[in-house]
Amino acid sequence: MIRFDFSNLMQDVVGRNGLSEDDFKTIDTARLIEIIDSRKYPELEFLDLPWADISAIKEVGRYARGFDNFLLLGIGGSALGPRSILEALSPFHNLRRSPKVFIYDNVDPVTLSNILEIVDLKKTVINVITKSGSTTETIGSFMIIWQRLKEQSLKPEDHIIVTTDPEKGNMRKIADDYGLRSLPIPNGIGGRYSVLSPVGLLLGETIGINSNEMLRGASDIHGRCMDPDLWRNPAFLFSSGLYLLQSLRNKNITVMMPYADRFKSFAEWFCQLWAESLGKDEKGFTPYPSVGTTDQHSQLQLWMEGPRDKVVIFLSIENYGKEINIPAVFQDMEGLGYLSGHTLSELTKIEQEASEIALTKNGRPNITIEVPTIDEYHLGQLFHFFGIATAVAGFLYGINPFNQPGVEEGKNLTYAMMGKKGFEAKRKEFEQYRQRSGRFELM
């Protein structure tokens, strides 16, 4: 399983910036129990995804890698935690296996271009993401890819999968219409929680990965995690902690900081999932994702001596799988044979032990989840713990952690402007803001 340490979020440790035992007298877990045990929420079904049946998954799955590459339309939670996945548990996967994967999770034309003058369509099976089936982005990267299949006289059944809502929506009539392979989003869960979902557990299956474990990892801790007793229970400490770290001393910057590259993209899955669900009503944190030992020599200063604003979350790896050791060279230099007999992921894990209490000692509070080793297990446990601590986090600040308004409104605003119906009053208030700018820019 893995650990959690949350000493150094404490005043006698950190000092004046830490927090009493008496400050969580505040926390009232009882309620926060009734919450999840009600599903007040119809969104919380992301608990229930540690049991689900994936025996689809796993079909689908199967078909997908009969092909050469595997590409992936989506954006938000549809992308970021399948690349989670992938770089986590298959590193420099297109250089080793096949199918290769590419996720295509923005509009930028290059990219898409780049991506269609390396793969052959005829051997690539596409998997369309989208939960309410309308997501600009990804629609319309959708509708290229499908005009490119028919330029090719190559049969669209034959090679896209639809992962989106399993009733209503354009991606799930488009399926039915064409009979297209498809997957079912559950209908309460949204897009930054869909990881252990077929969002991500098709890809995770097209590759290799072993979902079960997954799910298992992600069953073991969620016991742990309705605890009703708050010292027992990690995913209540950590955003019970935060929570008052912020609204006790002004803490109001959490930086996810994995000693693993293979962790970078799960960092930034993570600050999408803190940011969206939490960042309402001039409420929550703002999250960015750090990679240690990397952002030693970046950031850290400013996390040492800059604003007292910032909680950093250390992911520790215990057994990182592999080991080299660094040789006895330049002995006779006094300022690099110090480092001859030692291994580099012993040099990693000092640097983030050392990073851990320098901040402590300056009294800048941190946490440490240690993770014994980077596996299915583990990361569906950390997949997750994040998703259950994220939703208490916004049932302490008495918000929906589920919806998005401020989303919702760039999405309108984007509709009106490429002509979508029924948005007419929505492209003359664009209109107007359009002139309204560039009164003062420089030419």
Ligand code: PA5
The other form holds:
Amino acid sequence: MIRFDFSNLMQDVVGRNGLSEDDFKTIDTARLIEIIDSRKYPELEFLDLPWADISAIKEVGRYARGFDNFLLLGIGGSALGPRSILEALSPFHNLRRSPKVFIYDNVDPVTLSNILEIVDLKKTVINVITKSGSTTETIGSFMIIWQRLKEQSLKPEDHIIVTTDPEKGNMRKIADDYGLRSLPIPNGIGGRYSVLSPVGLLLGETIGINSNEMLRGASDIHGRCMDPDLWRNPAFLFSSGLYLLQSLRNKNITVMMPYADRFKSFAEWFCQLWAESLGKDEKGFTPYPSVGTTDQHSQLQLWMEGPRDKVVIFLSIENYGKEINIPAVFQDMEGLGYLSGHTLSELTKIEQEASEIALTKNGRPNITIEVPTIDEYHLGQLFHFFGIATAVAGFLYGINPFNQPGVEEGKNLTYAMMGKKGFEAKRKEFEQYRQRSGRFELM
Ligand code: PA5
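Let's compare: the form predicted alone is above, so bring in the form predicted in complex with this ligand.
Zooming out: every chain and molecule, the one shown earlier first.
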């Protein structure tokens, strides 16, 4: 099991920047349990994912495995989860294994052109992931790919797999009308909470990752995250510790710092979850992704001596699964020789602890989550743990952690300028602002 060390959040360790046990008395765990048990939000359905039947995902995965390339079209929660699975569990994937995976999750003509130059569509399966079925970025790239398939006389039903709402939306309609393979994202589950649904698991199954192990990991940590005793519940401690540090000690930034390149995308997945879920009603905690040891030489100075507004979350890896010894060369040079006889995992682990101790000594609160090893089982635990902890943080802030009303205005303005019906008034508004701000005048 992943293990948690919250001691460096506490006053007796980090001094006045930390919390006392009394501070936690305001946390009403019975209310949190009640919100969860009563399923106050239908989106809490993500809690059931560890026990879902994944036989249909496996079957579609077997089909997708027959192609040379797997091209994923999606954005936000429809891309960050799959990418973190790919990078954590199959590093350097495209240089080693097949199908090669391409995740196109932006609007960038250069990236898509490059992908289309590299992949042969005849040998490519395309997974379009969109819960709503109306996300401009995803729909736009889907339309381009659809046309390219047609131009090459390829049958969309052979090449496209749709992951979308079971009943509603444009992509559900297209999947049904054209007889495309499709996988449903369960009703209540929204993008950033969907990694353990077909959204993440189909890619996993396609590249030979054991989804059952991921779900077993999630189910094994579930009970601990539902414990009504705050001091035994890591999800409640994580969310309430951070919530209290913000409301009582003015910490506003959460740094996610795994000590593993394989977790870089995981850190980005966490940042989306934390930001989009909590940033509402002028509340929220700004997350940013980082990686150890690299960012010790980039960000650590700021965390040590800059504003006292951050909480660093270390993900430390107990067993990297591979080892490299630092050889006994340059023994006569003191500046190098001291490293001989040590290993790379020893060095990175010591550096993680050293950063933790340095921050702690300087009164900078931090949390360490120890991951026994990077595999399906523990990744499943991390996904489920952070899903629960984020939802619970939302309940503590008194906001709905499952919606994202703040992104609607930008979407509507985009619809307007791209000519979507019903948005004519927004178009006027867009043009007025454009003129008023003068930002398009070259200097
Ligand atoms: O977390 C979310 O709900 C969002 O980030 C979505 O994942 C993102 O906007 C893409 O939405 P959709 O899957 O509907 O295309």
